[in-house]
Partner chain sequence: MKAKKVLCLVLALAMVLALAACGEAPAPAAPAAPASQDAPANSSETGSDIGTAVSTTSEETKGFEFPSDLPEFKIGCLGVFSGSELYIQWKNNLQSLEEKFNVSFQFVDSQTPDDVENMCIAGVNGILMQGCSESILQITEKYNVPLAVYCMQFSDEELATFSKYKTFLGVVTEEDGLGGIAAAEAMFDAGCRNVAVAGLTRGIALNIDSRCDKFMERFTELGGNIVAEDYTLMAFADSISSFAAAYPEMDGVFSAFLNEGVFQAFTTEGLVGNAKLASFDFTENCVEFLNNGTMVYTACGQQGTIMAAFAVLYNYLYDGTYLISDRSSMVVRSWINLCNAEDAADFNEYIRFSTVYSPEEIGYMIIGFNPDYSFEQFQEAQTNYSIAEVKARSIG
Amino acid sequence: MPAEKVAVIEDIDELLIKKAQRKDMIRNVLPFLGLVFTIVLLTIATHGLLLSGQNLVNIINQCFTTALVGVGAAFVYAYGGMDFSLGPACGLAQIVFIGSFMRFDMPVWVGIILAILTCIIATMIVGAGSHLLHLQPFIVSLCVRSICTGLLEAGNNSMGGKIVVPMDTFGFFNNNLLKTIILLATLVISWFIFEKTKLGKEAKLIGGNRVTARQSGIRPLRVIVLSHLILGIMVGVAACFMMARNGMITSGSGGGLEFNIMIAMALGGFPMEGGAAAKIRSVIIGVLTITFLTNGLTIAGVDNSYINVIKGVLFVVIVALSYDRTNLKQVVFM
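Please output the structure of this chain alone, in the form predicted alone.
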């Protein structure tokens, strides 16, 4: 082979290596630095109030539901899926829960099961529906989002608008020890399933290359169904705690949840296209970052609308830096 061609090939290999190293840095190093930078900057901006004892308790409460849903969403995003209906589905689950208790006098445990089932149905329709109907997941999720939003508004109106949650019955959901136990158990179990079991490995393989996954004998429908099942369970559990924490249910309950999840994943370095680089730790880093960011800006007196602008800009920047564009021409459905 001519020396000129060898030199060209070596230059290409060097560029590819540098590109891979850049992606690894963005996904593994920058999220940690981003979290540290956010905490330091906002600690200074809030004159130390960000890290005060009382506020740290608030941060734990604020990141609890986002962490639960984020861990569940990791399975869906790992195979290249998405779900924009999480917020309305979470709100609808709260209406179902409180309605079963206040209207039909059902036990609390029945309401919890119904709330979880509501979210499982919503996420299952998005996952299995998009695969079986050969539709883009975001199209199906937008349809489910519209349905859940309508049902949430109808249920809320039928119960008189703002629904006050009876805390004498549901106050135990605000127990910090209970939240800590559930969160730690969820993180450990989810990490094990995601990193050590067949489901997690197959989901990441599908996200990396659907054609290769199919040739390897992986059944995508099974992975999709189980991934959305886990997500539905997590959203349902989060809905119960969110309901008690807010103390009331409105037609806007759960709003913005799916957006916060996507921002958290992007900030944590979780690849939005899925694949082998997907890690549970990325979700946790991202959840902590978005929680500290929102909490710190609020303490600093920044208007909530501007906080959403900041989060939106961060999301666009991070995705633009980290998104893998080599998969754009891959077949979306198998």
Second form
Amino acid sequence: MPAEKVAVIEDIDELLIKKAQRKDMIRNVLPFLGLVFTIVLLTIATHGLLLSGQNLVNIINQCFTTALVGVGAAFVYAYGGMDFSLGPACGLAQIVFIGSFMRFDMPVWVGIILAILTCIIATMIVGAGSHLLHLQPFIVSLCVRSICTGLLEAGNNSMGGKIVVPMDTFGFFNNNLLKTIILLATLVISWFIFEKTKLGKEAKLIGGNRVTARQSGIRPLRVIVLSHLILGIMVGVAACFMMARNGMITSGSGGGLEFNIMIAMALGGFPMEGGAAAKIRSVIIGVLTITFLTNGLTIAGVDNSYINVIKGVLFVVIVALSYDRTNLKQVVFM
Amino acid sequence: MKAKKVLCLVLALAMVLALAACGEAPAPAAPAAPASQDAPANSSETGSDIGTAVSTTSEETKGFEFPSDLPEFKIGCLGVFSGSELYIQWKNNLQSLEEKFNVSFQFVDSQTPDDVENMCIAGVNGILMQGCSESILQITEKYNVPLAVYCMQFSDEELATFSKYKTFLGVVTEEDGLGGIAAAEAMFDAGCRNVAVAGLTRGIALNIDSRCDKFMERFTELGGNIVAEDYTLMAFADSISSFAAAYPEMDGVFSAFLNEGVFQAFTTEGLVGNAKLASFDFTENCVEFLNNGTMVYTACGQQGTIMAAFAVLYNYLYDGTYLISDRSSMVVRSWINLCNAEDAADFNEYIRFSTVYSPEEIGYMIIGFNPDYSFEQFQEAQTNYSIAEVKARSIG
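What's the form predicted in complex with its partner chain like, now that we've got the form predicted alone?
Full assembly next; the chain just shown is listed first.
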């Protein structure tokens, strides 16, 4: 090949690499900038109240369950899965927990295990079911969502409608130190598993290209099952804390959790289709952004309906700027 | 593409900055209660034209004057303040008190523990809320922010627990079960014997469940039959259509609350004139349905409940005393019971878009302003609440 032609090809390669690097940088930096921008703006709007010591403790409290479930969901979203049943599963776990304690006089630790098991079963059905039946995960998760909602309502009705959580027994779940320790431990362990172990890498590889992953000797079922197992554990733990935080359980308990997770992940720049760009830090940034936003805007006195509008606008902007459309383009041009 | 991204970002930033700036603006001053019936409606930032407020003044409050130099209080209101005329009216009614009481309100259409925490950090002096739980009271206790509850029922056990917290000031509410009983009696008296019940998904709101439970209990006790029940989240129209198709013997429907779908279903299923309707709340169609005899009962009139709860809260903020002496019992307000077109016309004129109480009437309930006022009088005012009572207080 003539030297001139080689030089042109090298130039094009360099350009493409630079473009890809720029895109990567935007995807990595933008959510972080969004978080910083949100904090700075709201610190000004709240006259510094946002970053007061007491409010920072509140922030940990307010982002606790979303962060916990978010890091669990990262494993599932990384391989290209999704789960719409998280909210009702979380509510059902709360009913199982409180039911075991109030109806069957079981110790609290048994209730915790039962709550976690409930969520594991729900998430496992979604993960394994969609893989084995060759169905889209969202279809299976909608079915599981419906089942969990029905069981939650039935359980709730059988216990008299609104279940008041006895705080003298469950009050320890509201301990800020306990929450902080669990949150930090979860983040560190999840980060390690996600970024440094075979499971995390394989999940991302499956998310990037399932066919290639299979041809590389990866068994998707194993990865899917383990990912959903982690998610189930996280939702179950979150359910225990959510129950004590709200002080009551109704048939609406846990509602909206799955959507909060999705919004947080998108705001953090987590690729919704999974793949190599999936990072645990994206989930953390997203969860912090949404929590600071809600917390700060309320403290600043912004009307609740506008808070949702602002969240929606930010969601669109950040997703539009950081979303990876490579796969989409390939499909279009094929 | 790059230009689009930049434009998108700039627009979003502009919007966020504009809205954040809105948050810093002082709350709009609400006009005082109109001086006469001809006065314009009490406006609000909603900008909705929701009718003419009736100004009220009871005999005993004549001559009442607010003390000068009242301290300024910021009050957080958590619940629902949009989406229906009652909720908007709640907001308007509270805003009608701002000037005379030197208070400002921050409204939040949600009531999670997170919201309560955020309100406390925002520096509110007190909270009005449409719900409560022990975990919420742990938060208010931590920040020493008092909380009064409106329009929500609690069990005796819950209230006993709540009353251990000094920041819990008490509950002012209607008792939904009483409305259910009244609805059952009205339907039975109207000749209904086979009635279907449409309610909200069970377990979401205990008070709504209580309406259905007490209705069915009383109706069965009277000798009537409950032919069907459906508790699908707010799908009242679908429920009524299914009832009409499956139960030709059905001669009445009890709906746990009203939306336009109920009236539409009655019309499209040919139930007007063939079945009776009993419910809660008031909408525009109630007038027509009460007129043509299809609707035999509706319980409404919660417009003033939030005002009474405000009195409970302000009383504590002003001098640290509890207006509700026994906080382990709810203060129960009477429902406004509408059974015919005349009732509906009166309700429409005197209560529907009314503040129900003038600032002076609420001020009269504050023990710090009026040392002779007692809890018994407060309780009596809530029990005596009726169209006739509001009419008697109305000016003009």
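Since the model is a prediction, treat every value here as computed from it, not as a measurement. For the two forms, the rigid core is made up of the largest set of C-alpha atoms that agree within 1.5 Å on superposition. Numbering follows the first chain given and starts at 1.
Looking at the two forms, how many whole degrees does the smaller rigid part turn against the larger between these two forms?
Smaller part versus larger part, rotated 13 degrees.
Could you tell me the distance the CA of residue 44 travels between these two forms after a rigid core superposition, in angstrom?
Displacement of the C-alpha, rigid core superposed: 4.0 Å.
With the two forms matched on the core, what distance in Å separates the two CA positions of residue 312 between these two forms?
In the core superposition between these two forms, the C-alpha of residue 312 moves 4.5 Å.
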